[in-house]
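There is one chain below, alone, in structure tokens, taken in the form predicted alone.
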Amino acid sequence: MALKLYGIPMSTCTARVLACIYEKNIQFQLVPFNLAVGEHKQPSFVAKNPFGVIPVLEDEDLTLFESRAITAYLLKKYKEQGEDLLRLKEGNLKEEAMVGLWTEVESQQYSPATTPILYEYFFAPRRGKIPDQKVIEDGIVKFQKVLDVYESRLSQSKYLAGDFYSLADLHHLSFTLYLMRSPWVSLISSRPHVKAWWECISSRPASLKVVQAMTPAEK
């Protein structure tokens, strides 16, 4: 039996679990959702996710949700094949632990910093909101002084974690990519070290799926 996904591409969640899922070449079902009219509030969706956001997984008897859970199953479960983000197979807890460090490192800064400016850029207007140029300029400010220790770290390192791709560097591919959708891809593009890192990562054949699977359909 498949996996099941239920989400849609375009959410930044929902494609940190697929870019893992193309990563690992598992076999999986996408269930979207039509989240304009609140599907993923109906009381079967909630019974699955007590929360009401995606994505949701379901492997048999398993219900899980939360991204960053749903990944980290996924690269246990199937350790045995396609890439080895959690270095699990390697046997270096030393490397298994810079993994875990930088992906707490998304997960506490730099996700929270990119947060506002997309909310407010893409989402609000969607809302039917004037977006609030203070909460981004704060939001810039925050995620610079962020950039700034990325910059740092990557010109130590090919990757987050070491020389070698993870899941660190996988779960920042959503976040980025919309950031670079938006006026502000200086941000990135400045510090050389970070802009090689994105290029990198963002070029990957995994990543690549998942940048198509975002990219809106020309009308």
The other form holds:
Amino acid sequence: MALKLYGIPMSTCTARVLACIYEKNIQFQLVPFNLAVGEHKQPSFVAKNPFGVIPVLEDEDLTLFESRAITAYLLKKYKEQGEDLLRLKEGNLKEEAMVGLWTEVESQQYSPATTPILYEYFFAPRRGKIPDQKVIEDGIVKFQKVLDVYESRLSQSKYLAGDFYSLADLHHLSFTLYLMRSPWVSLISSRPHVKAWWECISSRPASLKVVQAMTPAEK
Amino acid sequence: MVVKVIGPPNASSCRKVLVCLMEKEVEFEIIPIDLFKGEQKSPEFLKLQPFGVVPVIQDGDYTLYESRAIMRYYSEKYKSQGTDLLGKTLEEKGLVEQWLETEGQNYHPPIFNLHLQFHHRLGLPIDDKIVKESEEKLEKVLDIYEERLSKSKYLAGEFFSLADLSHIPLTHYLVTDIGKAYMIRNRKHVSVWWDDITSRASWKKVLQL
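Could you drop in the structure for the form predicted in complex with the partner chain? We only have the form predicted alone so far.
Every chain and every other molecule in the complex is listed next, the one we just looked at coming first.
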């Protein structure tokens, strides 16, 4: 039975899981989901994810929510196919821990810094609100500090966890894709090592599929 | 060689790591840092942890930061000793990750806000708006936990795991300094779970440090 993924490709958290699925070439079924009609608040969905948010993965009788828990599960289950993005092979525990460190940094520093900026710019207008410039300005100040740490790290290491592409880099794809579609592209492009890293990770075949999935259909 | 844990022993993020190391029967040494003197922003510290937050561990010449990454590393490294904090099967591990992510994404932000608001040493005026919003968010998360824990002894299943452990230090502040024990006590299953996880010897020892 194929995996079922409930979610919307345009959503950053769903796209995070898609990136992992494409890297590992996993057979799956994307279950169409309609946020606009409140499908995420329906009892049948809340039974799967009590937080009422996407994505949710169903693998036979296992149901999982939280995109970063889903990607970790998929990489462990499919560790024999595709690249070793969690460094699970024997003796690589320290590398695995570095992947763990930078996935935590993405989760605790990078995404919380980008979320307010991207929310105000992309999503507030859809809810009829005017973007809050103060939130955006404060957000940019915080985010620049985080990016300075990344610039320093990536001047010593080709990818975040070491000289290998890993889940830590992958987790950054979807948020950064939105950033590159915003007026603040220069935050990335003005930092040579972050820029080079971005160009490298976003040009992988699986990443290009994510870009396509995150592109709204032509009307 | 003994693991060095750099940070104040009573900081919530450090306590998580200390409880984990005790559960895994790993010897450690605390190198205290004074956050109020800004020692976490010194150039020496920033070389170890460029974001200037605690904890950091040094294990010989290996350095690691982010409390959850540290816990995962030691839980895996010492999986054959002490308490199994990760789960045995792939499915159990998936559920541990799900609830550990839930703690990081949904529980931590509002409870950490409350912790900062009521921190007596920070001495800042309390922002009622932040307190109200954080409480409301936390209440919703605790409702979900109440439902979950009515079906399962611990968050990830019938075994204590990193997911439960990660909640202990900040929830301790919630029921003490922050003065909102009712949020736990008003929920029957959360209350039972709370008493269970805080009765563990590892937590009792960490409180003495």
